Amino acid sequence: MSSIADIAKSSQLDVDGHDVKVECRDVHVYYGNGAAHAIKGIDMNIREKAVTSFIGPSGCGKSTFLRCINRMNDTIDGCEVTGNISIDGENVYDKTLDVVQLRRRIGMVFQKPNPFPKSIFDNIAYGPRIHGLANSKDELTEIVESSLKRAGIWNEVKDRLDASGTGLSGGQQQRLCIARAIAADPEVILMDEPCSALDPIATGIVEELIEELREKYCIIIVTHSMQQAARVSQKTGFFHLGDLIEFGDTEQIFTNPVEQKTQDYISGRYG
């Protein structure tokens, strides 16, 4: 008789019956042509239309694992990824896959806001232009406006779309980068410590934005802040020295973890 987990796996549902967007099986990452084993056999189902957070001490592998999902590690010499990562059942590491198209489906927001040295309008229009998502200037303008609105920054920039994106405040730049990611019409949004360079007010605004965006997107966030993970995510994975120690509902991870290492980290005994 099949277990609940087996049924969930075969039908692209997790054990709670939610749709699975990203499926990871036995994922390993090696650096230095095998000299360093950075990620060790990660298995994880990541939900559609939910926020999944990765927590753990610095250097534990959470950002490395995040970058496996959109193949950002391909750009690192001597980095090897094994195992299987699939989105809607399609293997991300299939040799016939167009990596440019993959990264359109998987948007990324980095730790430090990185607007292009272009106008606010051109920052948002960049993705739709290179991927051919707009057939006219009017369509492109509509995508830019819609993306800025969904990122909660339209009212602050609508009268200066020709101004440089680098002239915005740190919090505004990060929301601009989120708008830029949204504009390419992704299915998954990866966020690598998106609030670490922001003040508390800007952090609160971005967290509210994440809460709104999860109604449409699968969001995966790496955060050094356990409080942030508890506030914004529905599922949490705790990483330690390249291992996924525990993965489950965020409330359970923070209130009643199964593993002692998780308990020790949550309670501040190390990290």
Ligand SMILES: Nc1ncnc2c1ncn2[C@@H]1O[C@H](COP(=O)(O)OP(=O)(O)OP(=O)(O)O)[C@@H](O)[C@H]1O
The other form holds:
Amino acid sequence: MSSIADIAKSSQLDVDGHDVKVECRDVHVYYGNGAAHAIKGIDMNIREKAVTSFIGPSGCGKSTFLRCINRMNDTIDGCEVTGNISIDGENVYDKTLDVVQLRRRIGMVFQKPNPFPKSIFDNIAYGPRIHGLANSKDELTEIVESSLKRAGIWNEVKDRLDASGTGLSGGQQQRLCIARAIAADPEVILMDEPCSALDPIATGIVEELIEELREKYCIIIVTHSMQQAARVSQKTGFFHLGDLIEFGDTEQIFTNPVEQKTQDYISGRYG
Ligand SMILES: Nc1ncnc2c1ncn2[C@@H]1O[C@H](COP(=O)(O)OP(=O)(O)OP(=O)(O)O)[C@@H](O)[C@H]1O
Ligand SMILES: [Mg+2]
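Starting from the form predicted alone shown above, please give the structure in the form predicted together with the named molecule.
And the full complex, kicking off with our chain again.
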């Protein structure tokens, strides 16, 4: 017998017939107890097993909207989110939903690599431990090893798993944080400018990693680099002053945008 979530999922296809993972309807965000309207009625279907990028000038609401998806805005005083967001048809803002469990399902990687001041091993083992994902020490070791391998950093750290995660280079730290996100066995990975603190070589490595992760996850990436959005994503949303101006196939957005504002932004006229 299929569950309600299964039925909802099977009916969620986007205009091109792809599975939809995250469905957003009329999402608004207010800061300062209603004083500022940061996100203004966003509707968006975000695809499963694809990379979606959010672009737009500084302050347009990209991070704010990203934080709606894993309810990170809940932690900001005076911030209110209205509308509906669902994952596989399940309401993210349901009052009975376990937010800790939700954040396990929705991993997040931030602009500045933020490893815990713990060993490399413990950085990765943290999520599986608190969520009880391993039944034995061997299983935990296996999760740590496979996560580091999938994040493309195993060879660089395998002989120093007891060393501190904070002692790695910036690019290594960011891959460590991606490994940490993967280790919790998420379904969706949110990345807020994950390469902005990295050099071009480390950026290239992380972009290759994103390309590989796409086979398994729904990935949403905020980026200021239009080249990066063009390289890594299949779908792109352009935000401006809290509105989603245009959302479509990445190639179409960058070669043939419908909206003048998108055209102005991608041709560097503002932002
Ligand atoms: N914690 C907060 N409290 C009050 N206002 C906020 C807060 N965070 C963001 N804002 C405001 O909400 C708007 C959107 O900000 P947000 O950080 O989402 O933009 P962004 O598109 O991610 O920008 P950037 O590219 O600079 O990271 C801005 O006007 C910002 O000042
Ligand atoms: Mg931001």
